[in-house]
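So this first bit is one chain, no partners, the form predicted alone, shown in C-alpha cells.
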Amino acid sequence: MTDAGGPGAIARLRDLLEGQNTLGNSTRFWYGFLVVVGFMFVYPFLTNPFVLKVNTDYFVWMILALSLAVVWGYTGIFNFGQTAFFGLGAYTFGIVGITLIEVTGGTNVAILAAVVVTVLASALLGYFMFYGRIRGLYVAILTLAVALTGNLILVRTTNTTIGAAELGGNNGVTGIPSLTLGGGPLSVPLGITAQYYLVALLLVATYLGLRILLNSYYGYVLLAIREDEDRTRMLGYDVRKLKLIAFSLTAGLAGFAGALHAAWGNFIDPTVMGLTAASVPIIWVTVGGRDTLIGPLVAAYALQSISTKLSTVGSGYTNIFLGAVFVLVVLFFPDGLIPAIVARWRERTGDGHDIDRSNTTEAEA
C-alpha cells in the first residue's frame, strides 16, 4: 500500500489538476510553477513596501482576470461587465465594512456580503438572461449595460449615505477599512506584507481550485457548452442551469476580488464600473488566450505593470497601448499569446506530450 502523503498521493493531487482543458501537466511545469511560487513568497525581502503593495493590487487584478477566463473563455458566456460585480463587491466591502468595522473589529463580515451580494445579483440577472434564452453577443451587450447602468447610478450618489459610508459619487467612497481577520478583541490588522501574503496565497489557491474545477467532469460539460450549446442540451443537460451557476460563481469570485481591492486602497470610485474598466479585463483574456488559466494570469500581470509605468508618463498612453495590444494579438494570435508561445516551443522541440504523465495529456512545456 502507498503510503498517502508519499508518491501515490501526489500522483492523486496531479490527477485532480491536470487534464486536457489547461495548459501545464508536465513535471517540468509543476517545478517552474513551485519556483514562481517561492518567488512570490520570499519577494517581500527583495523590494520595498511601496512595490509590494502595488504587486499585491496586480494579484488582485489577476483574480478577476481567472473569473473572465472561466465564464468566457470555457464557457463561451462573453461577459463584459465583469467589472460591474468587481465593483459591487467592492461597494458591497466599503459600506459593510465602514459601517460595521467598529462592531465586529474585523472585516470578515463585509468580505462575506461582498461575495453574496454579488452572487445573488448576478444570479438574478444570469436567471432572466439565460432562462429568457439570452445569448451570444446580446448577453455581451446586456452585460456591458448593466455595468454602464452601475457606473452612472453611482456618480449621481454624491449626497447619498448607506449605513454609516458617504458613496460620494463621482469622489468614491473613502476611509474603507483595510482587511482586518477575526473579531473584537481578536481582529488583526494586516499590513502591507501580510496582506501582500493573503492575496498571494489566495490567487494560488484560486488558480488550483479553478484547475481542479475545469478538469473535473463539471469542466468537461461547461466546455461542451461552448461548443456546442444546442447539443449539450440534447445530451439531457440543463445548459439553462449551468450556465447560472458558472455565471453566478464567477461573478462571486469578481465581487471578493472587488473586496479585496476596495481594502487594499482603502478607495472604491465609480469608474470601476466605466467602459475603460470593462474592457480591460477582456483585453487581458484575450492576449493571453481564452482557453488557458495561466495565459490571463500572464497578461493581467504584464499588462499591468506596464499599463502602471506608462500612467506616468501620460493618462492617454496607456489607452493607446492597450488598444494597439489588443489589436495586434487579434490579427496575429488569434488564440492569444501563451497557447502561441507554447506551440512555438513545442515545433522547436519536439515535446508535443507529457512524458511524465501519459501520450495523451498535452504538456505545456
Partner chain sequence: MSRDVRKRTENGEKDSQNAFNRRNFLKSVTVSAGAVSLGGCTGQIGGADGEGPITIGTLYDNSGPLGFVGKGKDAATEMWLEQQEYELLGREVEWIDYNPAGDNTKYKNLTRKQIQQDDVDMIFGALLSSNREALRPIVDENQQLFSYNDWYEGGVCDEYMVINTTLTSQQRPLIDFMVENFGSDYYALVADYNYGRVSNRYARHYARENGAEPVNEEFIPLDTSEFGSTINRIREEDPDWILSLLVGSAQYSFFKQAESAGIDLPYGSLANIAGTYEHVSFDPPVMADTYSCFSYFQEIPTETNQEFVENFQERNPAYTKEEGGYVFLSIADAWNAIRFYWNAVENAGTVDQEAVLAEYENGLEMDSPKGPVTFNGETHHATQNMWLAKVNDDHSVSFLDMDGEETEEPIAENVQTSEWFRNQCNLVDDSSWDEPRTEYLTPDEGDLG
Given for the second form:
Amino acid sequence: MTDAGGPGAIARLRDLLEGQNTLGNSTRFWYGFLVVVGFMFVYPFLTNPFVLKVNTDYFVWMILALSLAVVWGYTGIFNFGQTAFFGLGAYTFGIVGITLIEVTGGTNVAILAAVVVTVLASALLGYFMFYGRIRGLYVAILTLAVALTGNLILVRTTNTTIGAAELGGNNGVTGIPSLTLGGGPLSVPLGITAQYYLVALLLVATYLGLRILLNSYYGYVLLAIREDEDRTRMLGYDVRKLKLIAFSLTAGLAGFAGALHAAWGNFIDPTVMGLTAASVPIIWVTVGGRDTLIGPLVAAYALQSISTKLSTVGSGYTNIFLGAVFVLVVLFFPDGLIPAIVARWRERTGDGHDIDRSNTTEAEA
Amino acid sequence: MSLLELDAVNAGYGRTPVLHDISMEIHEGEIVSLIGRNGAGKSTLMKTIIGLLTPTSGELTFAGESIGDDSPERRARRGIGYVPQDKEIFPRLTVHENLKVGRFVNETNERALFEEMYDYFPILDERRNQKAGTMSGGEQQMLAVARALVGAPDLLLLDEPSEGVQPTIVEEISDIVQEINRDIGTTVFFVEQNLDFTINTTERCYVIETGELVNELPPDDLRDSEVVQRHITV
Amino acid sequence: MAVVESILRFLVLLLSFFGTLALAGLGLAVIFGIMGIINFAHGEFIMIGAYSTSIAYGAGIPLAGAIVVGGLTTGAFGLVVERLLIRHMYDRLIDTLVATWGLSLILTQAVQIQFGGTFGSIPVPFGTFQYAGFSASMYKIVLGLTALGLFAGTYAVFTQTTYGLQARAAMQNKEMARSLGVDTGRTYMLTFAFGSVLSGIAGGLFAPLTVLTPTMGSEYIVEAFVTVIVGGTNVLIGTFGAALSLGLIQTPASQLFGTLGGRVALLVTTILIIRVLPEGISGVVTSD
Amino acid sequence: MSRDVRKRTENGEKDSQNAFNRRNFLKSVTVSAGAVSLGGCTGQIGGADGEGPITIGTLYDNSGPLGFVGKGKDAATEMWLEQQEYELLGREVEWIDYNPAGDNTKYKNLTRKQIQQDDVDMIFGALLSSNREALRPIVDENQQLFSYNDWYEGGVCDEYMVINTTLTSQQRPLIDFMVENFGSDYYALVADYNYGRVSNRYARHYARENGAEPVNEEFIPLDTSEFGSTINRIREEDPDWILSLLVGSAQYSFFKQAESAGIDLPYGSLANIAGTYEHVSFDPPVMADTYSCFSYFQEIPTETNQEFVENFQERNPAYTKEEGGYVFLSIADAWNAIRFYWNAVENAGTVDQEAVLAEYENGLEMDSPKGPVTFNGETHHATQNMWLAKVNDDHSVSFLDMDGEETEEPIAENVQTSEWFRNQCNLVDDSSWDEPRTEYLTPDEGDLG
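Moving from the form predicted alone, what structure would you give for the form predicted together with its partner chain?
Once more the chain from above appears, this time first in line as the rest of the complex follows.
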C-alpha cells in the first residue's frame, strides 16, 4: 500500500523527462545518471580544494553549454554570441553584487538582476533580428558582432564605476562577492565546498529541467522550427515569437551561468566577449553532439579539463591538440562524439529502443 | 537496341521508399512517355535516372554500360540531357551562358549545337545576352530544353515540360521535341500529365501508380483518351 | 588649396579603407559565395600569404614577385586543405566553421613554434605621395588600386573561363549544374584554391604595412566577415559594394571620432545593413 | 609535468626523477589523509623546514599573443636555475612551469593549483595587468608570496606581491627630455586599455609640469593595424613630437605606415624598443629618431650586462640579432626577479614565506644587467636606474643624457616609484603578513597633481 505511489511517481517523472528529443531514456541510463550524480556529491570527500574549485567552474561552463545546445542544437538559431550574454550576466552580477553586498548582505538580488538584464537585452536583440527576417548565418554574424562590440566597449572602461563597482577596463571587475545562501541578514557566504555543491545542484536541475522542456509540447515545436521554419509557420505557429522566447530564455540561462562564473572567480573581464571565448561553446556543442543535451555536457567538461591539464604541461601545443580534436571530430563524427559512441554501443548491444534518429536531419543554422 | 534499361530499381528519399521494382526499357530513337497521378513517383524516377537519387537496389544500364554507381555529372557526360520539372535555369546567367553550361552534356560531342538551338528557338536568339531569370515561364522552359540539347545528348529526359506553360508554347515544344528526335536522333523520355502533349508526341507510354509500373500502353491505346484519362486523373 | 587637400585626404583614406576591406574580404567572399561555407581560418590564410611573401622577399625576389609567390603558396595550401578537409563537409556550413576554426588554432600555434613571435619585415615600397601640404603613403594608394585590379581579375575569371561559368552555375543551382555534367566537386576544389590565392595575395600586399606575427590574421578577420556579410553571396558586386559603402562610413567616422569611432561605426553599420537587407547588398542586385 | 622531468634529466642533475616521484607520492599521501581544507596556511607548509625540495612555480604564457614574452622569461628562469644547479640552501629546487596561454581563467586555476596542489614556495608570473588582477585574489586569500615582473603602469600595493620592473612613473625622464629638446606640443598615441590610459595620465602630468600640453590624445583599439586617419590627424595638428604608448604587434604597424606617409617626427616612447624591439624587427630607418626610456636595454654598455646577454644568447640562439631576436626587458626582469628571491631566501636561511618577505622588505640590493637595483620595502617595488635610448638612422642604439649628448651612463639613477604612490602605499607600516593590504591603486585624473 505504502509504496504504491512510489513507482507511479517515478513513472510519471520519467514520462516527463523522457522522449524522442533527448538521449538516454532507458532505465540503464538513469542508473548511470544516478551513479554520476552520486559521485559528483561524494567527490568533495575524495579530493582537494583546488580540484573542487576548478570543477565548480566546469559545472558553470556546462550550464552555458546546455543553453547553447537548446538554442542552437534544438531550435536551430546559431547564436555565435552566447558568451555576450554570459558576459553580460557576469558583469551585471558583479556590479549589482558589489553594490548591494553591503546593503543586503547577499547575492540573491544580483543573481536575479543578472538573469533579468540578460533576458531583456537578448529579447531586444532577438526582436530586432527575428522580426527583421534575419536568419541563419546572418544571425551568427550579428550575434558575434554584438559580442565583439561589447568587448570593445568594456576594454575602454578604465576608471569607470557603476554603483560601487569599478569596471576596470581590460583588468576587469575584481572583488565580486561569492555566492551566498539565505536572504537578507541571514545570508551566509559559501566556501569552496558549499559552492561546489550548490553549482552541482544547479547543473543537475538545469539538465533535468531542460529535458522536461524539450520533451514537452514546446520542445517539439522548437524542433519543428529547426527542421522547417516556413512549414512550422504555415501550420499556424508564430515562429518569430517562439524563436524570440527560446533565444531570450537560453540567453537568460547563459547570463545565469555568467553570474555563477563571476561569483566563482570573484572576477570578470572583457575577454569573455572576445572572439576566442565566443567560439569555445560552439566547439563544445559541436564536439559533443548538437542535438543532444548530454553530449555538450560531456564535451564541455572534457575539453575544459583537457585544456587545463595541457596548460600544466607548460608547452605551447595546447592549441594544436585542441584544434586537431575539432577538425577530426567534425570530419569523422559529424553528429558529435556522444551520439557516435551511443550508436556504436547500441550496435554492439543491440539495444535500439531508445530513440529513432532516422528522421531528424542535420540541424542547419 | 535498347538505350536505357532499368531492372528492378527501388529508390526513394531517405528511408521512405517511393519506387518499387521498376523495370523498363527505352530503345534508341524512341519517344517514350510516362504518365501517372500526382505523387505516383514520376519525378522520382527521372531523378533516379539522372542520378540525383541513388537507387537502394536494382540495375541501371545506359548504352550497354551500368551507370547505377555514377554521379549525375558522369551520367550527363555519358550523354543524358535532363530538363527538370521546375525548369531550374540559372537565373543570373545569360541565356547564352546557360546554354554554355549545357555543353558539358555528352562528352563525346564534337560540336555544341548553339546555332541549331537558336534556330529551333528563335526567341532565345533574341534574348541571347539577357539574364535568364528575367524571362517568362515559357521562355525559361524553352531555354531549359535547349540547354539540355546543346550537347547533342543521346537521351533527353523531360520532366513535365508543359507544366505552367501557355498552350501555344506547349505545342511548340512538342513539335520541336519531335523535330529534334527526327533530326538529331535524340531518344526522348518524358513525364507528362498534359494529355494533348502526351498524345501528340509519344509513341509508347508507361503508366506508373504508387511507385510501380502498372501498364504499358501501345500507340493505339494512346489515341483512346478514355484509357489515358483513367491513368492520370488525380 | 586647402579644399583640394581635404578632398585628397578623404579620397586617399577612403581608398585605403576600401582596399583593406576589399582585400581582406575578397578571398573569403569567393569561397562563401560559390560554396556557401565560411572559412574561419581565413585570417590564417592571409597570415600564410604574408609569411610566404616575406620569405620569398628575403630570398631576393622583388616584392611583386614575392606577393605572387605568397598567393600561389597559399593557394596550394588551400588546395590541400580542401582535399583533406573541406570536401568532406560541403553543405555543412557550421561544421566547416568549426573545423576551420580548429585549423586556425593549429596554424597559429604551428607558425609560432616554427617562426617565433615575429617575422622578417618588408619595407614599405614606393615612398611618399606629395601634393602641396598633403602627403600619403604611395603604397596605400597602390594597395587600393590593386584591390580594384583584383576585382577586375576575379570578374574576368568568373566570366571568361569555363571554371568561372561552372562555378557560377554551381552556385545558383548545384543539382542542376551536376545534372548538366558540371563536376561540382572539382569546381569547389578550384574555388577554394582560388579564394586561397586571393587571401594569400591580400596577405602579401598587407605584409609591408604591418608586423608579421602568428596572430596577425585576427586583425583582418572581423573586417573580412563584415565585408562578406554586408556583401552577401554575390561575390563581385556584393563585396565591392560592401567594401565601398563600409569604407564610406568608416572614413568620415574615423576622421571625426578617431580610430575607435571608425571601428564602432563599422560594426554598427553592419548590424543596421543586415537589419534592412537580410541578404546583404546582393539581395538588392539579385532579385531571384 | 613531463617537461620538468626532461629538464632535469637533460641537465644531468642528481637523481631528480626519483625526487619527482617521491614528491608526487608524498602529495598523494597528504591528500588521501584527508588534508583537504588547508585554507590559509598552505603557503607555509610546502617549504616549512629542511625536508624535500624547494618548489617554485612560474606562470608565463608560452602561447598566444604574448607567447614570445613568456618563453623568454622561462628561458631566463631556466638559465638561472641551471647556473645554480637547481639547488638553494643545500636543497633541491623543483621548478613547476605552467602555461596559462593568456587566458585569465587559466591564470586563476593554475595559480590555485600551484598553491593548493603543488605547495609551491614562490610563484613568478603574469604578463598583463589583467592576468595579475585575475590571480591576485587567490594569492591574497592563500597568503602566497608572488613575484610580478613585467612592465606595467604601477599601482599594485599588495603585501604578497613583490615587483621589480619598470613603471610608467619611473620613465619620467623621457617626458622631460622630449619637451626640453623638441618642444611642448606633442601628439599622444595611446593603446586603448588600462596600461595606455593610466600611463598617459602620468605622461600628461609630467608634460604639464614642464609647461607642455598634448595637442591631441588618440586612444586606439588594441588590434588596430590601419592608421590612415591617425596619420591625417597628426599632420593636421602638426605636433613637435609624438608620444607613443602603442602596444601590441598590430599597433606597431603605425611606425611603418607613418614612415611611408612621410611623417618625420621624433617619437618619445614609453612602450617601445626595450620591451618589443621594433628597431630589430623593422628595417631602418622606420624607428629612427625614437627615444625610449626604460630600466633595461640589451645594448646597455656595462660588463655585467654584456656577459648576461652573451650567456643568454648562447643558450638561446633565437634571441640573437641574426635570428631577429633581442634580449628584451621582460627577460631581464624575470632574471632579476628570481635572483631577488634567491638573495631573500639565502638571507632568511629558509623558504618560510613570511621570513623571506621580511628580507625583501629589509631592502635587498644587488648588481644586475640593469645596474644596481634595490628592493623598496614600503612599496614592494624596485628602485633602479633609467636609461634613455635613442634609435639611430641605422637602428643602432645610443644612450643619451639630458642634453642629448651620448653617454655610457643611465639618465637617472635610483629611480623610485611615483611620489603619489609612495604617499598611498606603505606596506611596512600599514600592512603585515596576517593583516595585509592588498590594493591596486590607479590615479584618477587630477590625483597626480
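Numbering follows the first chain given and starts at 1. Owing to the predicted nature of the structure, the values given are computational and were not obtained by experimental measurement. Here the rigid core means the biggest group of C-alpha atoms that line up within 1.5 Å when the two forms are laid on top of each other.
Participant: Inspect the rigid-core superposition and answer whether the C-alpha of Leu322 shifts by 2 angstroms or more between the two forms.
Facilitator: Yes.
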